[in-house]
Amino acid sequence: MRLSHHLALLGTALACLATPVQAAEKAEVLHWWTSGSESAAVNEFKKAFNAAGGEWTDAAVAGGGGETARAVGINRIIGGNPTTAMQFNTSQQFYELIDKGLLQTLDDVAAKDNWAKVINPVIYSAVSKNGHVYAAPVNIHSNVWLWFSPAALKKAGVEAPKTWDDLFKDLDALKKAGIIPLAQSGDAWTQNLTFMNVLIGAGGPELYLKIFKDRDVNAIKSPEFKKVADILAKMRDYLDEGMQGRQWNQAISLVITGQAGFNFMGDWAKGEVVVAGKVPGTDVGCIPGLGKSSYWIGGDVFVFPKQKDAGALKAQELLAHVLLSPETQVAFNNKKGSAPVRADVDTSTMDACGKQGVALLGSGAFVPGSDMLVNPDVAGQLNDLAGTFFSDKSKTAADFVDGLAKIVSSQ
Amino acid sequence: MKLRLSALTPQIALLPTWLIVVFAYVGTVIWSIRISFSSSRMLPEGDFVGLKSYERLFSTQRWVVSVENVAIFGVIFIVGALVLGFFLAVMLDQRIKAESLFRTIFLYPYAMSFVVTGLAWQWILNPSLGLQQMMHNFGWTSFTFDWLARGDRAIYLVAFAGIWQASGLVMAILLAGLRGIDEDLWKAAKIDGIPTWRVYLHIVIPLLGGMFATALVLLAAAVVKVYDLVVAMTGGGPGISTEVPAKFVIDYLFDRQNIALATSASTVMFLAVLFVLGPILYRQYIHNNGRAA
């Protein structure tokens, strides 16, 4: 009696274990999209993958910049128990995994779905190394936007700026009107974004590429770059005391509510605008690179670590195919606030700021983000440099030039 | 034979502990030191590049700032917590009413994590949210207290928040010590007409030496590993002005993918701890053994 009872239980348990294996291609996906708009977006991936015959297992690890999630994922890869897929930024973060032969190539899927043709060339080259494709890019973000409050500008009696001189006139007027001229976060990475913003807008994409792609120290010592450093130095006079300890979303919300005039932030700030019930482009103005408009390309990719189980490759290829399919791309990116990586999809449902971005992408006015050009170590040093410069007014523009030259030349 | 086995039994019982100590503690320390001499970036490498990452470490401004900060923080925090904790203990020792209530209040901050302490003080000290804004709202508009937003002052506030949290612990330890002092000593001092402050300075404090050493070791350990307080209160900012070594290690280990630099920093921290804490622990060890004998 007891034995048969146990056997029956064992049988049920085995049946439970066996069923899902037969049913679907299982995929455990590690990512750090946990905020409201982000998890809504990642749910689109899940829906599409399950509809295509897969079974999505969510392995989300919270933490805005994804440091924790990447640490978990890398540890699992080294420990021999990797997830099916894992998120990285479109950057050099995963290049060392490629060099060590820990990642699956996606050459077959990429060839079948014609990635080389349909994906933005900057993104495509960022996910390929030594002639192989190693990651599935899912979105394009631009970190280099200037957001402004039309209401606050009106109150101060000024127009939206067209040049950097205009911007400083506006900032002066806002200061006089008792409005925070420039609301920034105290976090060093946001100050690095501000630096990139000024470098692209005032210095131009050529100067930017000379510095970070060609590692040209003479470009840093040039008068053009001096101008960039001077603008940065001057900008510190328009920051408020509350900057320290303020998060990026608190900074943009000061602009949304009209308490502040301007904020430099990436296009994910749109998510906050929408959540506040405002319309990007009308209630909150957006400028992609003041002066010399340019789209500074960043974004997210999924890599597929090599698995012990040969059957897992099928799930990985299916997932890569689904992530890049036109419908999933539109559905995901509309929720995420980013642009699709494919140039051949419908963008009519995007908001005004998103359309500005897509137009720049279409016209070829884009540069790869600095994370694609430098390794995480250098990226961290840039944060330290920009963070120190913004918080310490005793540092001169010349100090900033020297600091950057030291970082770039040490590479 | 029987005797031998019984002598062996405790060793066998301790074997798992020994294995954990050797592999999990000593082993990982040695492994970390080994990695610091390699060219590892995101993943550990087996090569040997000498002192390269140590050279880079000491030419990195952020590390230099971190070391300076931990020194400033350490001195202010330890001295501040010891002095304040001692005064609280002395005051509580005056047979006051509702002693247990005050004891609980003073010890309570220690029950909080550093993260909570850091966040709470960040809000209080934030110039546009906390104390300064409150004074402005009351009409005292010339009041300025913006140290948290000033790179040259913020580290003192971090130390202050640390003192606020830890002095209750020092108080509890020293209070226990004060209660252990013989009543007759006080009576004898009274008969001799020695002022109370001199009794504390020349008799009580020397008698509390062991208690002070215990508190010092606990506080010093908190200084070396200070990380969460800084992350919650300033995030290392403004700029890099409140960075500390532990945060340097964590940042380079994970986010910045340079584990050779991170492990060389942690090796330097390890050596510093050995040099500073080693003699104190050794002295305590001798002290305790001497007393037992």
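Superpose the two forms; the largest set of C-alphas matching within 1.5 Å is the rigid core. Positions refer to the first chain, counted from 1. Note that the coordinates shown come from a computational prediction; the quantities given were computed from them, not determined experimentally. What changes on going to the form predicted on its own:
Look at the two-part rigid motion between the two forms: G271 goes along with N383. Note on conformational change between the two forms: the chain splits into two rigid parts whose relative rotation, smaller against larger from C-alpha fits, is 14 degrees.
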Contents of the next structure:
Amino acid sequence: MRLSHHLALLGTALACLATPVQAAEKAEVLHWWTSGSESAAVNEFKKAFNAAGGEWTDAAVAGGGGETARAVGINRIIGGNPTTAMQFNTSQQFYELIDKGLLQTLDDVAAKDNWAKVINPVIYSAVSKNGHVYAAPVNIHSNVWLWFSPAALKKAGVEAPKTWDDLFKDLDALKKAGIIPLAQSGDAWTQNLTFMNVLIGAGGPELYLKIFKDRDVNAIKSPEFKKVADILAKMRDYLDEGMQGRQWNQAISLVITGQAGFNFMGDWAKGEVVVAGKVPGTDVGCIPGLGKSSYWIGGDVFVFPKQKDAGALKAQELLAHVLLSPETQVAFNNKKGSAPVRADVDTSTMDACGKQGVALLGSGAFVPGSDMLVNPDVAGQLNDLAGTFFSDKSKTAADFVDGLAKIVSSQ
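Right, the form predicted in complex with its partner chain is done; let's see the coordinates for the form predicted on its own.
Coming up is the bare chain, nothing alongside it.
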């Protein structure tokens, strides 16, 4: 998310915040969770908050990537009418708001509820800045999952892949059988996630970190990364014409119904499997990173814009506490498809796919998501690069290499 143009009027924003905007215990919560599974998950937050004495007012703004919702929230802050809480990804997206002094600190709630002890350290670091906690993390997502239809693979006479070579053999068989081989969304952010799947799974976590953590342009020019770019280019041959205009939940639906063989998407896709009445790991297969499995740590957080009204402040504290309560964490994440941010909760009720993810986290096989390693402008450039590459087959693997090298070298 590119924030600079939204923050041009910040000089007057703090003065506007002096006007009370919330009643006691009421919380207007802005988010972008509007698919079937997302709505079911966020309802767990609403129920828990209301049961704790609050009154949740939903302010959902549709759009799977969240860019529209974030723009609405930022504009409301600037206009002096902020929501009680607003969603961001676990990333640097909200750091500029911190720098401008527009967010409440959550130090008191975090200390009282022992967040530093129970939250995954990568996540805790991402919501902290300058020695203060500024966001309530609610889940741990991994974006590098490969979902498949056992029924479609059986019809094509193949089995679930164990390697990238296996995947292309399966894709060829599905294509021959008249089944959509690879159902993907037309949104650039989803295509960037597909790139991350290939980079980590085929190139490995070390290569990923060299590029996005160390800013090593030589790593992008390496034979290892060329292989990644070649795989990404070849993958375009198995996309169907319906990709453009398709949303992420529509893409996974094609796999759920057996109309497509595979879909690269984050673990929130599992929520759509559950809402459809199917069993993750049985009716829809899941691979937590084809090849070199690693948990790509991402997720969602809520930040709390500064308020002057005492009732609004009280509602913010209650909401931050409720979002991370153990019971709420389990209820929400079981429906969202993600893992709880707390390490001290009971995960025995999670499905087979969720347990695979938790096992990777527990083994230490994880890397921070790219949004934690680059600023929002760079993240936007990565989306643009991947989106253009997927939509324009005249772009070669060498073009992708050059484009990524240009982005990384400019940081």
